[in-house]
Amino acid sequence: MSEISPEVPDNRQDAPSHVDPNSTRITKPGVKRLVLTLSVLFSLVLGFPFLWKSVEIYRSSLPFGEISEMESNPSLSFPCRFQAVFINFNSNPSPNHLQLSILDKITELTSNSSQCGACANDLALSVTVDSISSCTQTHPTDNSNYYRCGAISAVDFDFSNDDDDGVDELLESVLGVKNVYSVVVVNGGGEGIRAVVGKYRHAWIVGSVEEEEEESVLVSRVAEIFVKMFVNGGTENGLIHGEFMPVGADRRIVLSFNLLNAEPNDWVYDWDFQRVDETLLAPIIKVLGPIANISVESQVLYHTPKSSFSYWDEKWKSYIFSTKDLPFFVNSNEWHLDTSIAAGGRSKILQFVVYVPSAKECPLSLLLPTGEISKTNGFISPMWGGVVVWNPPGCLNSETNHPSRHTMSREDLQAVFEVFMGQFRQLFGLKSNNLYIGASGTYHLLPSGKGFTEWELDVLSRQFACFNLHSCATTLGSLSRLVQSLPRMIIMDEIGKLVQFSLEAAKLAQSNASLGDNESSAVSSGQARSLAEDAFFHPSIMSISYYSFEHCFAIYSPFFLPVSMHVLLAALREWKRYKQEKAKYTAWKAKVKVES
């Protein structure tokens, strides 16, 4: 039989039978149950902030209204001095008038030229007449760097001969003024005009002047030489647009010499290319440093046979390919040309072939449109390089039976390379002849023992500059707006630095231009799309797992949006209890008052 325990008496002040639980209550609510729920619910509140700042993606700051104001003017502006000096007139033509007239050839000559890297929106001329009795000149800002009276007389310069070269060393001496193109024009020297262009930065006209007409023909020439050789470096539309310049994003150019034996069953040639580098190759990578960092490699390859096919012909006694042949010439499958390990990232490759044809095709000889055999028996492919095509001496003769080696001698590797260096400047965009023929004649230009003359090499510093700058605004515009519209990704300070010394690169390289500093502005300016080009392509930036909101509130939301929704139900549904309860006690506070 279970025991009953005794009832435990109840202390509590019974309520009056009359009072309703649904609509009164006669004890004040508490606030634990509250105070509790509210406080799970402001620790998720506070704790959110922290919970975000640890998601955060790191983003170094870039500077976008320096990047914008790059991008929408990335000009430079290099500043021309010309002078022009007329010798032994015996009319004494007006100095001031001389150089209007120059002026306004200038202008005509440069209003249909947008190419980058001239310089017609700061030009200044010079002119001076300087005849047996008198010399009269304008009066230019720097005095100091124009021609001098009388420091050249038709005397002293035998202009008249064909030693061009010792004239223009001679005209060196006296015009060596850098960033100063001179122009000298002197009456005499038999009949007929005779125009010559230096390796330096003068050029000199020689000719019998008695008319006003062959005085204003002479202006035209003066201008002539002053835009289309000083200022577009010799060619009729200007150099080629910079895009195909053959130089790298980083500056490099890795220059790759081949010498193919296309059948080594026949012959196999071998050459002495160290003595080619030293001799022939040393001085052009020396004054192309500016521009470009040049390396050299060279390799033999064997069984490398011609795509294209050729015919025997009869009147030139030799196998001909055409032009119509070139494109299927290289033969890529055969040609292991592409094994250069100095060339990484975006160096850009410059392959020269010399293709030594076999017994069964020599002599091959490439044939012209114009019916005639190439003298050089060579061709350029752009932004690829070039390839020539060399006969063995006596290939027709020569028995098979038996092949033997041999090493190119001085003289044909010396003929090789002359080829190889006018199809380098054509890359270039320059001539690769001595001859120029403009709409107010011809001229002669004298070749450089370095490849290139000073004045080549001051078109090509310049246009080199203006490419490189407009390359550099370009991909540093394209950064900012793919920043811009990621706002989640991931910045690196590297990136930012990267930008920050980019633009100051670019700052460097268009003050040095607007003081005529061709060479720092190349490479100034190379710097700046060099860096410009590693901060875009930074493998931070690469990456396409970017930290987007999509991403993170896919990862975090199956676990916070559950348990943050019951918390705020759940202070929702205690704070609606509570102001019930009170309710009810304030109704009840009240009635007993009225009652008592």
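Residue numbers count along the first chain shown, from 1. Values in this document were obtained by computation on a predicted structure and should not be read as measured data. Basically, rigid core = biggest C-alpha set you can superpose within 1.5 Å across the two forms. What changes on going to the form predicted in complex with its partner chain:
- Once you line up the core between the two forms, the Cα of K431 stays within less than 2 Å of where it was.
- Comparing the forms between the two forms on their rigid core, the Cα displacement of D517 stays under 2 Å.
- Comparing the forms between the two forms, the C-alpha position of T37 differs by 2 angstroms or more, with the core used for superposition.
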Contents of the next structure:
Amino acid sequence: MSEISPEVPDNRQDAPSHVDPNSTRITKPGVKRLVLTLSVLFSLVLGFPFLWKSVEIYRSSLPFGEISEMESNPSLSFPCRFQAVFINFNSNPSPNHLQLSILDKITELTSNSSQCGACANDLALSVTVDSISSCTQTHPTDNSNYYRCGAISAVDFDFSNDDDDGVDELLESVLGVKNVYSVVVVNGGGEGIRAVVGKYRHAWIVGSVEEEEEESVLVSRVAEIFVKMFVNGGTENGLIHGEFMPVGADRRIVLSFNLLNAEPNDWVYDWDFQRVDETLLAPIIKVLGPIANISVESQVLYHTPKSSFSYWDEKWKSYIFSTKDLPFFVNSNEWHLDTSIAAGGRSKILQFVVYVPSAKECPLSLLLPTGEISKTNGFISPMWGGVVVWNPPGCLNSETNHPSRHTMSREDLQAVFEVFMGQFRQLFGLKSNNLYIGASGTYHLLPSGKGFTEWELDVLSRQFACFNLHSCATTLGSLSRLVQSLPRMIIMDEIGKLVQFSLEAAKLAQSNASLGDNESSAVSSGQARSLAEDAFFHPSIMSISYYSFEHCFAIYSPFFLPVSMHVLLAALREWKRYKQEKAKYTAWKAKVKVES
Amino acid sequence: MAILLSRRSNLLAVVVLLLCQLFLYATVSSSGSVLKQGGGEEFSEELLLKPFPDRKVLAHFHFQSRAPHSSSHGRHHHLFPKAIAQLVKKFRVKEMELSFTQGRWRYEQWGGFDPLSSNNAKPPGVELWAVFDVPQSLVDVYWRNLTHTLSGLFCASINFLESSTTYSAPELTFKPSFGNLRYGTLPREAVCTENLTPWLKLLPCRDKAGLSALMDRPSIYRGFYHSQRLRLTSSESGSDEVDSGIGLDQTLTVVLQPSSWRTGKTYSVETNIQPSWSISSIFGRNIPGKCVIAKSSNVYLQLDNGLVGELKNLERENAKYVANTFESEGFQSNHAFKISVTPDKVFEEVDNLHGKSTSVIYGFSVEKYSDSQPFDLGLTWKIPVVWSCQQAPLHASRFLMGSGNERGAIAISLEPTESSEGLPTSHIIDGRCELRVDIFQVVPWYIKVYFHTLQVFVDKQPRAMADVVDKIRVSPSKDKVSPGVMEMILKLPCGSKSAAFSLEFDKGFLHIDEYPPDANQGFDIPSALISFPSFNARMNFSEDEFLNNSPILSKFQHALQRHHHYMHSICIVFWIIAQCASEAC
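May I ask for the structure of the form predicted in complex with its partner chain now, the form predicted on its own having been displayed?
Full complex below, order starting with the chain above.
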């Protein structure tokens, strides 16, 4: 058709017959076809941006700046309020001098540890020297409820006797102020210096101090109590780090207690866990409420041999398994401890196992590397739980053939649970014994009936907040790196919202922390962490994570490539033809002009 | 998940910290009494063996765990599996049954009317139904969560029952329910050891001791029928002292072919002598004593009434054996067969309505056996015996009609079994003799059934639907949303020789990704369920204290009111038009 149409006008014209249609043209070439093809091409080109816009992937904008800012500095600064009260000091040391020397010591002790949750910047110390004749006090800038002069002298208590619990309760009634940690130094009593850390937020040091150099000893001990106990929780370096806090992202812990009868054909033991739950565990669960929501469950399992070997040792008169067997003690094939259905997806489950050995290996004892038998006969595995081997009474002498069913006696059960309690504290990174040996002396720790003392709970909630914030920052950081590395990844609005909420909660945790509210800081940091994980594990990220340019091209090219090629080629050809015809026409015109 | 976790624990245990000294927490009050053994939780195990007329042997394991309703809200367990108790509590399950089945129950040869077959014959694949104790609007949510949990618990693809195209809510025929029942099947789920192991994990002794020690995997999976079942019932405290709490019944039904090496060559020539067998010959193992935690541990050998009747006839014919009467010797050693162990108890069925002969059950207690002296029960046949099992009142079959890739028809035909002339006539309602039959059929959405094309034939004559169908409930399928469900309550006139129903359907057009893997095998239409509510599949034994303590025998005695009969799934082939999305094609 394109061949015919240009010739039609030629035929219509009564042109001279000698004109060569290949080289000359006597009519003006028409632009209709050119306009038509060009308009199609033009509309295609115009439509392209619309297409581009319509296949654009949706990316909710994430606050990358804020995320990287938080990732670089995910720290919480808790304020520390200390007070030291010196009682019955005859030499009347200057409180300002004492304050300075204690602060020096504190900075010296904190300088080499950069633990999150420790008070690095916001530290205030008040020192009171309270003697019968006079009372001098230094006041830090803020007006917290510090010690009132004469309050301890007024109750007139004898610190020198050994009634630690009595002293503790008394000091609580006098000093009981939240967020302020106190050390009371009492001059007098017997020889030597005795330091006790109470159940609440105070400690006391009793000793006769006469000389100048003993004062410096006292100062260093006061500073040590503040830093090592009240701030760091009495943990030594190398014990469980804060990152291994066994708390699930939804602030839940499931304590799963298991009584394993290795060989029920020898004997079957049962326990009355109900009562243990009510009497021993309930107060602990209540006390740990701000940190974690704890639920308890128990079961008895049978036919559950351990998977390591033990050997008979004549010296100890028992079967021995040593510390190097411990990695193989837990028999994951036969111990169906089970994850709990009651626990949600992100809850942490801690397994506590009482292992009742079979008659073939009874009594079974754990040999420590020091060559002694472990007193607890148990071990823990961080983030997993603990195991206690419990040897049934009289397992050596009784040779019964028929299996008998027993119930663990209350005393045995209590002993086992005391070990479990210690293991539970260890899993949280706290000490399991009641003696702390510091650089400048030993400290007695008063145990709380609830398992955790108040200052320990403060330490835990601070650590927990730190750990949460840290994990939140890491999660958001990796999310932002992932999102930035895949520029064509779809990001739903929900993810953007979750990230935003998580950042807000993290900021709230930081501001709460600086106000000194440990508990609400722990709660909001927990929210920040769980929101960050929600964002990271959002199903939309998991399903279509990557929609590359190649993919996009492969989808649309089968539709658009054939069409656009034709349109483009047609336009080009038409343009070429028009130019050619135009040239012929102008040539003819010029010729006519010359001829005329 | 559990395995993964404990694996990790093994690694972590390397970083082990030792406790050196105790931190003493003295708070225990000194009140309380001696603990009731196991916190009131009970476990019992039983095994029923039964010879079948077609030379096979049925082994039916029954494990029963009971947990009373406790004040601790089911958090502390002594015998009862923790996982199940938590599942019941979390998903508010009132009743639940999950079965994994491989193979078909042969109703003609293995019986279709005794309590054993009507309770334990299950459709192939996975069948799950559950009744929830939640408001109707929440039932679907709970069902979905339950399927996911069970899927994890039993290592099976039960989570496919989550999609609304796979489950339905029967109201009329399956079980009386008030909208809180859900029923779903996966006809093509393969069943193997990975499903058995988690099931065994729920038993306190697993397969380490007791009757479950017999479960040698190659032996039990070599059988002709294998059905592993888990049934849960839970009730709130209060109403009934005995039944409150959670009950878990785990059964494993296998039909095995005993190898007849014991019979010797002389008998193996003769085809109609039953093969002699013993527990060790069919399972390859012995019973090494009871599971010590079990309250009771019993093995039963059942001879069904057809066999007993046949033996009695034989005895009458051979008057010379008159000395060995069944009654006097409890017939453990008579002219026909010999049982290797003296039974502790013999139960005879009394007052059976269905025939003159009654079935006999021998009971053996495993308590006195041990590792050194294992229990091995053997049955040796002396003379050939031929008998048949008790049949269901109707023989039901379902088949596909039509050809081509567009349409077809499903037909269900009911015929009286040979035992009765015409339909059984013992049920007269309002002066008319009728037989009530319930049919429950689920059809996937891609089989587009036209329910208006339902045709009814009685004695090969077309009948009006209203004459035969008493009640019908149909919920038509919605494409990609829900399956079609048909429930019918039929009243068939007595004396009719046959009844048939047909329904026409179109095969739906499926998108490429809606085809299952291996689609060339076709699609399975789930099994239909036929029940005869007016028949009672139960056995009566003379009242005995022992019976009430035995889960199997008490099940026999207080069997379901309904008599269930599954029609096996049929396979429809859809042609797949090859569609290719990738460049490689």
